[in-house]
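Presented below, as structure tokens, is a lone chain in the form predicted on its own.
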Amino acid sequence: DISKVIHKTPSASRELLPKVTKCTDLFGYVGIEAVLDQMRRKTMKAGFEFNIMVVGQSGLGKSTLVNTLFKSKVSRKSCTPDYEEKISKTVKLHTVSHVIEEKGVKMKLTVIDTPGFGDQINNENCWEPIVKYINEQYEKYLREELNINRKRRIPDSRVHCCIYFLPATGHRLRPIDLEFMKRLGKIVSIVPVIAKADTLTVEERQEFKERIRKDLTSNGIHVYPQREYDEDPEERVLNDRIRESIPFAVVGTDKEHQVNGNKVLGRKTKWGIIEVENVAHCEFANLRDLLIRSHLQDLKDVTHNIHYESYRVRRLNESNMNFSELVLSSWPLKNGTDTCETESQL
């Protein structure tokens, strides 16, 4: 028997579908797999997007976790030349970009920054600003769908993670963090972790997380990565793990220090070196794992077949859209968004 035929579906539908049929060495090679170098050829020719959200009042470690992952100055502060520290009056959105290169993959790399979201007496709706930025993104791409003339690759400035700061309380949940996670919880993927976790006992830092998790559950709030989108059972295996871990508890630095004969990033304090790389310390490289190296695509993926399809759904469903004018209009940007653009090597 030369063919192996795979059904999962019940006898009365089985010969509705087409037949699956596994080569064998028998009539030779055919090359069906050289597929994946070719896309592989095309993504490192064309690089790709990544668009990552930081959102938590000021003093948390925003821009040095940023720096921290992607181990580049990609941060707004470190960009922005005699960059001063003051309180924002209103939450403005600022975006900065990179072309970060890496073994010959290229990334443009944009990071939103939030500045005045959570720092004032009254907080109340500071998250609408954050909200029309993420719908004008959708918006901006539905726009380029909908041309006649499409643009061959079109720009994504879709919002694909959301890493929420939390501050290291070690009590509960505040009434702000709730009502963010609530709403944009709907609309982006939300990563929240716990911010200067080193100022948190180890016992301390566990309570938390499970206090966190459970207001998470009686709030209904879901964050990243969600139950519902797991494809098959190994993913969920690993999703399971990392749901167990959420909110993660992260310490950032740029710094660098001597252990054991190797330089490693790490805060010094009067006892010692907290690394951040190292697992036992905090949880950074968890955080790094899930953004980058395991879940970069899917959360990508998610943004554009859940997010953004939602939002495409509800808009062309409205009874009063005129096509023509959402073509030819455009959607101006009232956040008063800054740029900045780079060139990384690693």
The other form holds:
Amino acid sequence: DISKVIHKTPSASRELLPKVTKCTDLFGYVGIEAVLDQMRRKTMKAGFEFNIMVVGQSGLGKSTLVNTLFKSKVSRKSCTPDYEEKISKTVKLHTVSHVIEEKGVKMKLTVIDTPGFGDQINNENCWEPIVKYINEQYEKYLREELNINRKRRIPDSRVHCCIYFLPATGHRLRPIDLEFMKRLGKIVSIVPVIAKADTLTVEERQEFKERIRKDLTSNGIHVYPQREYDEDPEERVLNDRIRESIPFAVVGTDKEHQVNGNKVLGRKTKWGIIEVENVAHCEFANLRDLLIRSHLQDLKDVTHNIHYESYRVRRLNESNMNFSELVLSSWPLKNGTDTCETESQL
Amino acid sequence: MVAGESGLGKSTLVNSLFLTDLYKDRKLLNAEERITQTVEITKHTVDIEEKGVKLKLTIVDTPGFGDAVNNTECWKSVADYIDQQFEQYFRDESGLNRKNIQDNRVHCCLYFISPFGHGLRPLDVEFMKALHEKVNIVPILAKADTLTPSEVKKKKIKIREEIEQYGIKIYQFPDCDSDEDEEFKQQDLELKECIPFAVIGSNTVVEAKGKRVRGRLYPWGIVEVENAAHCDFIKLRNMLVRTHMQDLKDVTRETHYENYRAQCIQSMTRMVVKERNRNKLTRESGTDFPIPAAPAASESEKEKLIREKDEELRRMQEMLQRYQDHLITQKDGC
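Please supply the corresponding structure for the form predicted in complex with the partner chain (the preceding block corresponds to the form predicted on its own).
What follows is the entire complex, opening with the chain shown before.
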């Protein structure tokens, strides 16, 4: 269902749309709607990128969930040959990219994993490497944008969505959850999920979600979809419904079982089979629909038009420079060199 | 005692084990309140009577454990509590009236391990290592209804391996005598291979297959707490209450408490020896009077205590000296 993405216009700055005057009635078929096919064909040729980050303590099923979402082995666990389930002492970020194709549409999916987050006895500032990474991607994009000779398509490594895994305690948000979401909610779209939710009854799940939503509001944390970015009343209604049901309580698996003659993705226990894609059992399908089938393009738009723009404004204001000066200035690159790559192109 | 992170089902399990309702009016703290909270120790006491046998059960809970962003040494208040009970008992035992000593020592600590991890977490290891020589630790694999049977098996093996790897001394079930019958030996073996106990707790009664049982109702099925095929709840309850309660108390008394007592006496003796050596030095240095501790204008509590203890020791030594002199003169006198 990646092909459904093309319907929203990409990266048009929301504020700059001219005031639309009353719609003129056409007295014949002009063919304006054919632009959708043209866009569709172009996107199919070019493909598109989607970068998703997963954050949470070790063992919450992050890798399994990502694999289940995209029905393929895209997580770090499935791709690293000598992957070991050891808790690392510091938070290190790992990225794994895959090209997934469906009905001719190609998506370059990058999964950014954050092993070590929240696993230590002292977790102070464990969110800092993550904040750093996100800002570095914005900086990379900014540099490309400021170039005189710009690339036709700037490679987009910015984090479009950050899935934050909450353990299914049934109580409330923990201090570490608050600290993380407060800080990162300002620079990236956070989608919190309740992980391994098969330990919560339907009632417990409802109460847990209510308490979480209350905690989020009372701490001024805005998770995706943020209310202030709803474009029109129609979108508001749709997003309100989503906001009333997050965080989604999910269960993930790559195993299949027979249920009523059908093969389903599920977890088999002594007391029954938990069907992952059954909305009566858990909210995995809701999460998948949100992330991929309905809001994937919106996630990218919000990242570009809102988070990236605020970064850009902040950066230009703090350096008080004009564009060319900014390009000339040095910034620490991954390989440790101080000089900016684009210098030579000026 | 029950210990472990919030949200692992400790309260529910306690209520299930002893069919109590101890946490009725509990208020769940929100995250801001939790940020400033330190690890508390709370006690609930319940008198249980069954067929004429009376049991005074005390549940010690550790709210706040492992909840903060920085949990360094969060086990300290737990260790201090256990030591305090030992100290109280030690004093009572050394006192004059020993008829009605209350035993508040912790006989068993159920440590809850999260089922969401890949085995033991750093905090689990540190906690158990800090306490394994003070109390009987029985590890529990909490909220086991989130695991499939094969996952339970794998996790138990992993946790047992890690316990050995890190040198953690959990409570050991006593070995059977060789003349016990096969069935008993089999049960004993099963119990040993059950660690950590994979438990599920419930405060509600649901209807399953026409019977009313303690359980949890899910859209995909009903988990029965007292069904041995579903979890180890029955095994744990039997072990704690029916078969091993006395042994838990014995090991606490014979091993953990004795260790504490020996350490205590050792450190007291060391203090006396140090004091004696200090006095020897001052005498050899030519002064007739022991150097008095100079009381500062604003003394800290600790310094005051040390000074008082010093004076007590000095008085005891003077008494001893006088007694010895008395003996010598007596001898001379005969």
